[in-house]
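One chain follows as structure tokens, the form predicted on its own.
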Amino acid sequence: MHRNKILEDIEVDYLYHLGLDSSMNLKALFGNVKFVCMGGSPDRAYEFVKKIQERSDKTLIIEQFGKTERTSLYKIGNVISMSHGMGMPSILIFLHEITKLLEYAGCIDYIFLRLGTSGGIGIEPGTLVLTTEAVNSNFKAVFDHQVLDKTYSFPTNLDSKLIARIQSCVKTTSRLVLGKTLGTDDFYEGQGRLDGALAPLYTDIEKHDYLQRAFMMGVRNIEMESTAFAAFCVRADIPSVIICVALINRLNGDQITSTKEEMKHYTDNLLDFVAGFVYDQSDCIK
């Protein structure tokens, strides 16, 4: 059943950015998927996949479908592993694309989880943050999009039941905090900080002072996807979940400076804590 009834007069729909269109078999390629895994880059798309066949001691096929200008999809078993660059306009372009390629295929009962990079607030490099909340720059549970001359305000609340699953896989080792996330429209100003090209709005006072109330509201990193991420699956009825690695501790600088062999230990901590999840899910990996 379509959302948007006017795709059922579309004779042909061309997913454009993803390189697919609705004349193709997509039920035979995609009508099993259950597990739609978003991340900002394509490497770490490759890299969520192959933590999935390195589970099934690779009996499972890696496929990779589409073009690549923009994204790279791969998918393995029933699970999609796709890129989805970085804001909030680019995640908004595939959400809905690979919610109409999904609703072609007849798919059912699936959901999706974004995996991120994010400044954290309070907490240190390498912790992994469950969101509980997506909140915008005000600390409001809800996306302003721009339609038209009109602006919409969406709320971002996620899965609570999917949350508490996730959490349920927690070991005691595991460095994960539950808290909301911050989305902004940019990685400079927008987060506060104080090493961009233009000379600042803000003095160092007031971004600390920002950060620390931000804190106090709960907020344990920022990116630049979560509430338009969140707000789409509410709107869709679609399960979703939002776990980000924290790159920094923003209330000690603006400067991410960890190593290249840090940040890949943090992020192969976080894929392999989302891919154990999926894997162990009995209907996942068919």
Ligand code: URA
The other form holds:
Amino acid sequence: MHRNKILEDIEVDYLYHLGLDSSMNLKALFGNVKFVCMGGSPDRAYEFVKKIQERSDKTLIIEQFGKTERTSLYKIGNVISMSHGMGMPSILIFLHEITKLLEYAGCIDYIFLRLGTSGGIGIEPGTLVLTTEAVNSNFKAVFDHQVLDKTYSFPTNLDSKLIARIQSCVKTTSRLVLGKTLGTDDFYEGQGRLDGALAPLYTDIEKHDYLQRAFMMGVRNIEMESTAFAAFCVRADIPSVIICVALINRLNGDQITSTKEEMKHYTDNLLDFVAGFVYDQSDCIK
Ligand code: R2B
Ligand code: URA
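Taking the form predicted on its own as the starting point, write out the structure of the form predicted together with the named molecule.
Below, the chain from earlier opens the complete complex, with every other chain and molecule after it.
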């Protein structure tokens, strides 16, 4: 555990991007939280709490907290559902602030789940990927974090017990595979796309060679937050998992051409699966 002792000396800690602060009665508002579910989009954060609410036959109420400029943060029962924006700098801000919030609220034994979209490698669109390891662009299970003038390589291991618990929920209807997730700093060049605005730095053959090597290394999807998310959770000693839906098979192309209906079907598959898991695990949610 590498929590920050300096916080004890700050009279009021302003969780600037959440629009909440430590002078509020965070214990009363958030003291029961056991699950923090985060994904890139504010709409998905809301759809997720709706799905939990449907499971409770509408007995649970949805509350929204904080300001909505940078994130949407909802609470239902003992579950927080919030958006984290796109990319590692954005998710890191919210990881710091939500972890401090839970600390001030006196929460214990909580877990973090990232529910994301991703580009699949060698899998059909709509498939869910449960991440075994978050890897960087060299396929190493580390997050290289630039701090002042030093680069730190933090491990990105995810919680194997939690992965097994989630795996045990898989029903025949859910298409879920286990695999490594490649975390990148860019949607275009960083993920080997040839359809960015700038002249590509690689050929089609080099792109396919890279994606094939990723597949051979056990990578099943690519997104933009996994390594930072996993490394933060390891450092903070918070059990965490990443489940993403693939929107495309990158071995077949770069452009995401799914219709609105197909996209909804894919993300519903993800949200239903995780809502089912969270609802089943959570005693006090009911
Ligand atoms: C998946 O989708 C977003 C890019 O479209 C990014 O946040 C990610 O990780
Ligand atoms: N998100 C990504 O980061 N990449 C994709 O290809 C799709 C969604």
